[in-house]
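In structure tokens, the next block holds one chain alone, the form predicted alone.
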Amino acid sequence: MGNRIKEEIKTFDDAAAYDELMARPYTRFLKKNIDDYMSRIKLKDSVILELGCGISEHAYRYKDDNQVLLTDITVSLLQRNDPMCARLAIDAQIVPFKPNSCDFIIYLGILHHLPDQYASLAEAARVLKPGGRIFIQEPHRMSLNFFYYYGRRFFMKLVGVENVKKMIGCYSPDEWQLDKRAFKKVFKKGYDIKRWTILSFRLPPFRFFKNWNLDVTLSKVFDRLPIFKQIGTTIFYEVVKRK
């Protein structure tokens, strides 16, 4: 296992940071916005397969008509989930299931903690049935995203990383966004993509501003902009493998 993924394990182990992470008003804001998109997707008798689902908000609504399978490499998450899912500790860049055997396929935030994106990406679309779908969301390079990862790496620089995790809380250093390239190199042909954003805002990551719902506040207004339509923090992709 790579230094890398041991990180990862490291830093979501933490149950204190990871439950604050997720209880942030940005981050409440933006599983909102899965919850609308998820709500839309009427499946039975599928299967619905989360990579990387920490402790999962979305897919269990698909638990009675479906088989679910829930998988993370942190196993002290994974057993935080549903146990009427199925639940699997497995690295999301090596994927053990049979070819065209999953119909809906979910990545939430979990692509730019892994080391080689276009190993899963490419493991998610040999599994896919066709006519299935994929579902990614992460963080927006191409957004005020820019400033906040190269900021946060400047600041690693200058007060040391674990410094900065104090104050941050649950992230891993060398974090990165979606590698564009090897999407468009795994879903080069035989599919069909639908992109779209929302601005996600957050204030300075500072665990002082963990209650206020200001980055909400503003994230409502903002995204009434047409100009954060595509350039929002939060990008969204579904994949639907052509039959």
Ligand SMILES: C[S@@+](CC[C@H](N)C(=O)[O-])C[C@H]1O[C@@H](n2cnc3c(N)ncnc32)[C@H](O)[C@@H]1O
Given for the second form:
Amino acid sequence: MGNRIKEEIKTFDDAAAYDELMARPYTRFLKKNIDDYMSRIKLKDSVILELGCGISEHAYRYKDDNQVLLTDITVSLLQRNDPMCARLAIDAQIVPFKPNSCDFIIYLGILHHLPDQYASLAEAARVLKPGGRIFIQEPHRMSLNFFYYYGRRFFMKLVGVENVKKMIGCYSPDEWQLDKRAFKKVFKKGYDIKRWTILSFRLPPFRFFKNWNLDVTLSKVFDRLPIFKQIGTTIFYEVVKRK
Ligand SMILES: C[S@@+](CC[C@H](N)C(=O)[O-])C[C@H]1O[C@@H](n2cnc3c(N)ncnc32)[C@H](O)[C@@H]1O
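Could you drop in the structure for the form predicted together with the named molecule? We only have the form predicted alone so far.
Time for the whole complex; same chain goes first.
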């Protein structure tokens, strides 16, 4: 197992830090937006694959009428998912399924943890059925994230990774942002793509701010303005494979 994967697992094995990240107002607002999207996706007798699922907040929606495959590299997180769903420990860069076998593939906040996003997206494109859909949510580079991510790298050099971890909580030192080049290369032809962003304002992701609602409140205001709609800190893609 590579060092990068080991580092990811070490990060996400810290259950208290993960739970704290998931409970932040910023994360809850994001999850609410994702849930609104999911509520519009009605599926029956379909195969749904969630990559890097962590503790899936969406499996419950689909599990009764579909086959839900929850996958992650961190076994301790996988085990916290509903045992009624298939739970598989896999690296999202190598997807061990047949071509054209999945109807809906979900990537929530995982691509920026992968050393080779192209490999994973190419695998998703391979296993997706014609007419199937991929949903992606990632930190958006062309936003305030630009400053936070470079700032974090600078601080890691200055005071060391462990000290930055104490300030930030759940994050892995090598995580970055969506690789748009890889995305464009994989979905160049034969796909219908929708893109949108949310949460134009973001407090620095320090634990100190963990209960502050300010970023959500300000984002709700800024998100109404057309310019901010393009530069939200979270980007979504919906990709549909043409039949
Ligand atoms: C920020 S968490 C997101 C969890 C969940 N998708 C959500 O949005 O609530 C990132 C997840 O990616 C997983 N991960 C990191 N590297 C991975 C890899 N190479 N293959 C599969 N999962 C990976 C981590 O274990 C973790 O569960």
